[in-house]
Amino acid sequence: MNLLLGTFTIGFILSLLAAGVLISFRIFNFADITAEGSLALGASTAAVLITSGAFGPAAALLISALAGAAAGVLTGVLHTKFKINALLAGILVMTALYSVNLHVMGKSNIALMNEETVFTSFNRLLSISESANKTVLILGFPASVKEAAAAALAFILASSGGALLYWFLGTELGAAMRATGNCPQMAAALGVNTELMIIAGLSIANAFAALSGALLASYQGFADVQMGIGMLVWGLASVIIGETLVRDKSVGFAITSAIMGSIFFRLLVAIALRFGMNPNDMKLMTALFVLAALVLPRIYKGGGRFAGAAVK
């Protein structure tokens, strides 16, 4: 049960990354690889702030999200103002962020095992001692109280992030972003500053990615400069798998499907590892899952267009 709870916890944490990918990939049709650097930037920023003792865990998460937002702004500016290809702009910023993350941390990784994080703070709020090894019954199976609390907090944060994104996309600004993604020419004709919308959208997307990285580092107990490598594919897998589970492309269902896809994909990974898959093959398996999610709907529909249309 602890393994299952851990799987759900990481699935909920990475659902915030999936929400960010949903914004860039589905709303703007922008393959923003900056997310890989932003996730590591969020983790490294949170780790440095937490270990310094100058900021609390919640403040560290907020500042980490702002750092990711700044990275998204840079990518957006390179693309819109300097007319650099979207993919190339993301690659440039992601590459630069690797060195930035090394400078932020001062080394390749930082341990957080004995530091105050949002998870230890939540445990204290629930009067759960870090040294205690109590268990509870969940669906008849024994589970660690701390793992159950971590899963509950991850669920609360993922749900809150999804609800906040749903609210934002329903505002006038959010509608302008969706209009820009669906038809930039029409949006511009209606007086929408499409370049500003793209910059703002990438900023929000990378803020979600950085927040996911900060939470992942807090949960795993360390931040590493390479932890963002391959995470864009993970986010895409979550979005695409979620779309196969939930066909409705309205805003609320799109966000829900991204969260569901993240959890389902993490379950697939956990099952594969449980049955003896070599951990070195995880990236390969991730790519194969994404490929299957892209190809199978086309085969099922007789070669028709893949159902993953833009968010309505």
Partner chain sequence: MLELKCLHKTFNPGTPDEVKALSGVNLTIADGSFTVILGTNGSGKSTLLNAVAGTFIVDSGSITLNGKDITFMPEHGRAAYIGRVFQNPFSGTAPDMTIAENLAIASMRGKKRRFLSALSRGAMREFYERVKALNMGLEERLDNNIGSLSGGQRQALTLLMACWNRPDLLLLDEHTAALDPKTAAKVLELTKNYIEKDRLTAFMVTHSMQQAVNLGERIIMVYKGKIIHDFSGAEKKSLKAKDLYELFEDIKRRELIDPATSEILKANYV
The other form holds:
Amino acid sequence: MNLLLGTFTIGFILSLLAAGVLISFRIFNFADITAEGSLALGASTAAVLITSGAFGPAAALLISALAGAAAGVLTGVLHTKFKINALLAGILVMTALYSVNLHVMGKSNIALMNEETVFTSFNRLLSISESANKTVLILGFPASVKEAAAAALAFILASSGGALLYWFLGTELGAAMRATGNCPQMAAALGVNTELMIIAGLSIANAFAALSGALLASYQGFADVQMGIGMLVWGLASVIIGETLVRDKSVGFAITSAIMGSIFFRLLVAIALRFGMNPNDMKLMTALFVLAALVLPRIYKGGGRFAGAAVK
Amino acid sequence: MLELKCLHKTFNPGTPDEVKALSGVNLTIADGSFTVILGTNGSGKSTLLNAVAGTFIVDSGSITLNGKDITFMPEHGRAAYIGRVFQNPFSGTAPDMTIAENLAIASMRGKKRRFLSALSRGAMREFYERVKALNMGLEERLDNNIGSLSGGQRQALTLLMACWNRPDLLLLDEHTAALDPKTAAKVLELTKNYIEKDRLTAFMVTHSMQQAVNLGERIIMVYKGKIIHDFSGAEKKSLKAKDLYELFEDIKRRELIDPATSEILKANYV
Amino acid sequence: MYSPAEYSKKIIYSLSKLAPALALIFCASAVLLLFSAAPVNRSQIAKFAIVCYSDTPISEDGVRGIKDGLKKHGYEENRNYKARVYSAHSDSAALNGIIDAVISEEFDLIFTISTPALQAALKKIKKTPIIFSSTGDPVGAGAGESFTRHAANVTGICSLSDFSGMINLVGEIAPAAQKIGTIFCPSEINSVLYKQRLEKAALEKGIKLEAVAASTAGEVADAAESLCAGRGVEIICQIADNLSAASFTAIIKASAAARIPVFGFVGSDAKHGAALSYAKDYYQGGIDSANLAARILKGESPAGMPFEYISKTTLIINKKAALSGGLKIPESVCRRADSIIE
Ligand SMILES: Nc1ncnc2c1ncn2[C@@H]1O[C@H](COP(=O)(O)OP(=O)(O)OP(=O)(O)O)[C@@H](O)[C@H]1O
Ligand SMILES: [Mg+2]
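Output block for the form predicted together with its partner chain, input the form predicted on its own:
All chains and molecules follow, beginning with the one already shown.
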């Protein structure tokens, strides 16, 4: 059970990253690689704030998200004001963030073994002792209370993040942002400041990535400057697998599917590891999963469709 | 009132692709007037509309709308005063968003967008009523993505969106050119209705001489980035499509004489 | 706005859309759950996990050392124990998945190689003994307050280089040396630590350290050039980090052109053109952690076992490289060498 809970926890934590990738990839149609830097930036900032003891763990998460937002603003400004290709702007900021993160932490790795994180705070809230390793039965399977609490907290955070994003994209501003990505000419003609929207959108996307990084560091017990490397692919994989599973691209479903995609993807990885797959093949397997998610719907289209196509 | 003074715009200056798209346009448009713009392909009609809309900033000259200098105002700022419909039905609507969401964005043109639900109950009711007035049955499909509609339906909606909050100026760039004749007529009818009902100041580009003769109270003919004819009042009323064709033939004849020869002719005979 | 009937329609629609995803997630969870809850192979054979963070020669030497060390204590792989080697390929999320998988497999012992692997294990594994090898700074990594006071289920082998030993060698071979140099990588925690330790050890003997930073493999050559040019560096004592290990030849090239000898902290350095290498033997580190493992398997508690340093430092001398760097290695040093490349 603990294995399952751990998988769900990581899945929910990384679903915030997936939500960020959803914004850049599905609203603005490019995969913003700044997310890799922002994820590590969020982790570094949170680790430094938590170890400094000056901020509570929740405040540390919030400030980390703001740091990520700032990184997103930078990419957005490079792209819109200086007309740098979006991918390139992302690569530039990601590269710069590597050094920034080193400066933030003052070294490349900070341990958070016995520090107060959101997870330990949540345990205290539920009066779960840190030292006693109590187990409960969930569905008849023994599970560590702490792991269950961590999974519950990750679920709460991921779903509130998703709900917040859903709410925002449904507001007047959110609609204008989506229109900016979907049809820039129309948005501009209707008085939307498209440059501002891109900057704001990327900043939200990177705030999500940073939050995800801050949570990951809190959960796994350390922040490392190399944490973000390869994360964009995880995020994209979650979004794409989610879209394949949930075949409705309206906002609510898109966000839900990104979260589900993240969970499902983590489960596949966990099963593969548990079944004794050679870990050397993991990256290959990731690529194959994503490929399958991209190709299967095409093949499937020829056949029937899921029931209940257009009940509105 | 729209006042254009000595507008110049050169694309790709200093390169082999240099195009003088506007070279000294002077024009004053009275409030509530409907002006039709004619001209051959590449004469600068769209460029003129885009200059007014702020798609780019002109090289020199000034643009004044209702006494306000908007020469350097960014496109999204001007959009508060200007409604636009494009030639391409895909340019005026966001295909992956629903009809209601598109309308919601249009309904906020010129207003401050807020952190409030775009599809509030009151807004939805208004969307329903005004889409119903189009008489196209679209009011039952407000939750459908606009991408699933036909070009004509999209163009009608774009028109509705452009006129949602009464614009001080309506720019129509061959907005019926991509439609089949029947749909084009329908969209044109709608256009006329909106302009008459709200007494809009409108600026319409067309290639149809018949449309030019039937619609509006003023015809402007553009050639090589300049206004070469301007008919209004009684003169416009008496104009026939045939007369306009002749003017076009005239332009074509002029084009046959290459610029160098015309320079020599000018030097010797003028 | 919607009637109850429309609401229920909407809900049914949502469920029908989400059903396939939910079903798949449910199935995957069930598979994982049933499989991880299935009675683990309860044979009498012991099971060890070896968790590596990245794929480097250091990890490979460590794994080999652990297995050979276990053999010395009578543990033969697949005869009386089973080992599984995991590598996260430098991927944080994967590392967590590995630790979860390790937990559910109920191993008897867990070896970790490199710092992040130790940290991820520390956070989640509180009972099963963890033995780390090749962690440069276990205290900084959070394994305990000191080498003797540490987490109850953790012990291991610290791979910190022998800096004062190296400085002593410098003193014996080049008594007049005033300034040594190194390239370090600010993004590797161990690299920064090693640089500081080397600096401290050098200062104790009145020698100054010039350190130049490089963050990517491409920058190493430039950093080496800059180290060799006009800084008055007499010997380059290259600390052991992943970056310089990967681009060591670039350092050798620059130093050979400037005729500055290189002393290395990695075993293969002498073979690759350093005048000498004075290196912690990561293979030996594996054997040392196997020794700790044997004690734990006999019933000793890791809580009472202090962290140790890798027990063997290997001195290899490359006479040709030393000569071209203008150094003559004294006979006393040669006699102590484990091997000499002529
Ligand atoms: N963004 C641009 N960059 C470079 N050249 C341009 C640009 N926009 C327009 N032009 C050029 O300016 C000239 C005028 O173009 P414009 O689109 O205004 O013509 P038009 O009168 O609208 O023609 P049509 O009837 O074909 O629509 C053309 O030669 C065109 O190639
Ligand atoms: Mg045109």
